[in-house]
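The chain that follows stands alone, in the form predicted on its own, written as structure tokens.
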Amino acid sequence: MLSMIRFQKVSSLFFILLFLVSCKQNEKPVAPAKETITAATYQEAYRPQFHFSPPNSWMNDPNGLVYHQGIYHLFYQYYPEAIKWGPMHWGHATSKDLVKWEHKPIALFPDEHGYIFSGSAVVDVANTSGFGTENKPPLVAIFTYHDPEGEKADKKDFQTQGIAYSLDNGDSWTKYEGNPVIENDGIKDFRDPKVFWDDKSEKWVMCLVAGDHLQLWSATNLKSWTKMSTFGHKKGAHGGVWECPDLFKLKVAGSEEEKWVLLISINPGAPNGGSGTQYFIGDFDGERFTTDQKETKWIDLGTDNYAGVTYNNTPDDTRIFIGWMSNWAYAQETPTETWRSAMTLPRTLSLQKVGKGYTLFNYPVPQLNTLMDAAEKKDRMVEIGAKDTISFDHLNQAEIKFETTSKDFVLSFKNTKGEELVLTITSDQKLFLLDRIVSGKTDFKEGFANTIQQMPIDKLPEGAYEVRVLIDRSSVEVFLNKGQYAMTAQLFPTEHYTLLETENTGASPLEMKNLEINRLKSIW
């Protein structure tokens, strides 16, 4: 969640009206009026086609992520009155592919404990918590529980934790009524559980955040909880506030060898600005999160992926993420209407040795492939210092895709505006360089685009990578690898991009290998 909200104002009346109706709403699942869904509804300007985004109003931080029964479940922050965040709800959306969704009603709504913030879900698989039965086994919510009357009053204990639960595959829902499960001694910040179940230990473990570090507790029940640790006091970046943790285990690729992975979503304090969300590679012994990671280092060093967690239950435990594709330093001021924030592509995760080290990667889902009008694959050559252009009506909802050994090349893509995204790679400086400085409408927010994003890709390999770039309307999402670096940026050209330019700054001619320029179809 976000650490800006302490600068909110709420009135107090309507969070009492708020109240009254949530009560009413608790177990029944309630759509308000205005999400009809017509035709238009995805057309308008900037609306992505083929990543998720609300029907309408404001959403941010993907919740609860879970799979369960066939469905991908994603639940979100979401303020259905309006294009800014207010107090906040679960909004809620379901796939059974991870590429189309279904909007569902809203889940969670707040009440006499205050708005429902970030958290996650879990399959209680052995009914623990005793909410449903072992042949019907509950969703159980973990979110946070914020009071914005307690925050005016300058208190330091309006954040605690809650649980609800659903017996029918998150149709309804249902708050434990001994909530809040854990109270609050005194920290402002303290907030998004990641909850999961250990094998190990035998217990649940939640992931909480507590301003500038990582709290871990346990609960064999999901209602009765002990804290067992802290973490992060004095690792990673901490230019923010610590938000939206994930513990989770991986293996090595290509080996036996089992590293657990922690992720902490800081703002402000990202490499580029704003958002971002870092991780560390260590160890997990059913109580304690440890590391000897000395750099710091980010799943995407774009400026608009933040607050990503993963899903819980996944078919194979794969390790899939989704995140927030905006960043809180101009996320309320995007220019879009009726609507405001989408999700990054699903994204699946994987860790691999390079060098001494270990690397988090990050890479989209195979499913996405579905969508594709796949061109033929075609080897194209650019001489030294010569520019090529390829004319192609939707760069604005395609995918770029080749292989390359060079790491000295332009790509810019352009309409008849003078607008251009321009992507770089330099080999002298070992730098990805992400201009959007005049890539469309950009005066909406002070600083959106007055700087080149940079991303350090020392690491990349002397021998054939791949570029895969795939833009949406209002983002881009580059992978270099296979997803060894990721850059992801909002960007609002005011017509389609449809001229891509190669240019050659190297000192040997370009070959891109199987280059391949997709259209892809919209999932509405």
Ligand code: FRU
Contents of the next structure:
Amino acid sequence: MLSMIRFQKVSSLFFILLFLVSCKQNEKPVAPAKETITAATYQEAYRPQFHFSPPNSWMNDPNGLVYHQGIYHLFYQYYPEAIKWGPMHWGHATSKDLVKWEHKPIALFPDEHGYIFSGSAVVDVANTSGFGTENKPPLVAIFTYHDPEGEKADKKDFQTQGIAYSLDNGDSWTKYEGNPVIENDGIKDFRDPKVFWDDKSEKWVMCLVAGDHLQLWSATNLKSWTKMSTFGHKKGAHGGVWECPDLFKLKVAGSEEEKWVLLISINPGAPNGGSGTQYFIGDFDGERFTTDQKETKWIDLGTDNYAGVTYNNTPDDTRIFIGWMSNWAYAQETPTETWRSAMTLPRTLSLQKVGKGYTLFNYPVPQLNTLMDAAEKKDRMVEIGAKDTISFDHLNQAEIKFETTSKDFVLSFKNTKGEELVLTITSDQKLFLLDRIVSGKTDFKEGFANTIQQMPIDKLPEGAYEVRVLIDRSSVEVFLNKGQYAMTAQLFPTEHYTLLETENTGASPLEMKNLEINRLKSIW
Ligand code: FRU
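Condition change, the form predicted on its own to the form predicted together with the named molecule:
Starting with the chain above, the whole complex follows.
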């Protein structure tokens, strides 16, 4: 029997190889992602059910986040031919509600200037670019060209900026014949343009990263750009290259005050290792970003929220963020087979004054609640030193939510194989800990799970606060006090978690108010 199975395996391997060889010989243009979906897609092991992931192949950063005519666009770094990083394209998906996504054909392909790296998209309402008309404003994508030949030849100017436009709300794209619109005068890492319209100075502003700092450029027509200023030498974290900037204005909650937020991803150099996203709160006068912020702040202390940026042109000016739910330290080795990686849940950003400083809150968009079956809310009490276990079959695709005043408990998500994800909060150390050391498959990359991830929580309120945990097959997202603190991490349990154990490690009974455990429906 065993040898029979082995023979079948060997022979099917032979046919797969034969198929691959013949494919290589009659090389066809790459099929759009949309056409590769079958009934088995989204049923694979580890496949997220309520997060966006590409139908197949490799994905990294979110790109070109823009809302136009009732549609949220999500473009993304995509290599359609493998589940490893390669010549970058812009994959494309759309959504009406940021919950369900429809796959679209690939939007941008590499060309003679190079691969298509990260960037943004705007609605050119007044047709400043001349690509459309005022009645038919174009969508304009602004991205980095990465020339692999230049890189190989050890040149320093192989990253330049290009633009493309669409007159049919993102379905088809034309590259501008005057590309590149920004040349490179010798900076190796010169990329990831985020463009927005600045009402005050009445011009387009572009944030561009240049190795260890940010550059701000401006244009009136999206084509002729002038450098205005720089920011960031010796500010914030510099453990790695600066990537994927974003700059936007937010009202400080409960006041009329407005501040500007600058997001900068860095890789490596994040507090829990590898890739992470820091932010600065300050002011922007149309030309220059300034801040008196002393400490380094991070949008998410987990290991798997990188290269996140926000939507342009959203209704009511809500600021919505999406990050790539991975980390360059191991992104190319994770144990999925037909696709790689997912995006974080779309999150609403808000600014709050906490103590003397400002904190950027990030919390899942409310539309997500449409995926939840109405579950009962119950108050639950766990005695001092006790362990309380709840069994729930769908813990691998669920939300757990409650309010508490305690900062001393442990939540363990377990399966029958002894695998567990352990979340701990301790008032002594003022820390929240995420432990994925025995959470499932971890041996695909040394260092994926050899330490416990830590998040200092010294500014968590004294009274009641909300604990919200979302688990989706191969990820966990934790939000404390409605997004004051967030932690996102990938994990690969080889069997679903079905038990939730709560241990009270505090000195008084643990009250969990309005405890809800909800199953989330699949979006696919
Ligand atoms: C961030 C990043 C960007 C770059 C892209 C390439 O993850 O390194 O700086 O544009 O990925 O895929």
